[in-house]
Amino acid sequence: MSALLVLNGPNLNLLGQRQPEVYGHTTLAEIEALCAATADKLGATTSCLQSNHEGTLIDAIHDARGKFDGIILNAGAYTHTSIALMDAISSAEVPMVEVHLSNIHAREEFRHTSHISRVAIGQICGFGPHGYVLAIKAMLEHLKAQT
């Protein structure tokens, strides 16, 4: 049974309240429940963590090594700014799928750059909460292909 870590970065604790015209009305708790249900249906487990602090996310990525088979990461704005998160993902050697609720490529120019994508096995964006479902399915297919 595969174990997946679902990490959410800054401001995602405000989902459902913050800019619903961009991010929708679904709360983080609802997304975490969706991830758990999806994983369970596919024979996997999830553990979820959200933090507004870059160091906490880096620590969770480091700690994932040997505990989790894959990481689903919505790094929020750190996607566009954090070389440290990119380095942590690369160093942990745990496959990661990058996910975003909105289509970052259709938004402001600064959001078009993702440092995270350089070390991701793939990026899913623009599908709202369903992007997490797609990310879990893609990760599990990737892990199955590795065995």
Ligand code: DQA
Given for the second form:
Amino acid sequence: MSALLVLNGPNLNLLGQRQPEVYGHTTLAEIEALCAATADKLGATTSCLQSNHEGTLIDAIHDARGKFDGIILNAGAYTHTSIALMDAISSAEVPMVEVHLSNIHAREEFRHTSHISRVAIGQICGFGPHGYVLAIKAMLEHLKAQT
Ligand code: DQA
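Given the form predicted on its own above, what does the protein look like in the form predicted in complex with the named molecule?
What follows is the entire complex, opening with the chain shown before.
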């Protein structure tokens, strides 16, 4: 059974209240429940963590090594700025799928760059909460193809 870590970065704790015109009305707790239900249906498990702190996210990625088979990562704004998060993913050697609720490529220019993408299996963006479902499915297909 594959164990997945669903990691959400800064400001995503405010989902549901934060810019609903961009991010919708679904709360983080609802997204985490959706992830758990999706994984359960597909014979996998999820553990969820959200942090507003870069170091905490890095520690969680390091700790994932040997514990989780894959990481679903929405790094929020750190996506566009954090080489440290990118390096953490490379160091942990746990496959990662990048997810964003919004279509970052259709937004401000500074959101078009993702440092995370360089070390991701792939990126899913623009599908709102359903993006997490797609990311879990993509990760499980990826893991299956490795065995
Ligand atoms: C986001 C997109 C980022 O640009 C932004 O900083 C976020 C959320 C998304 O899910 O669409 O915090 O990662």
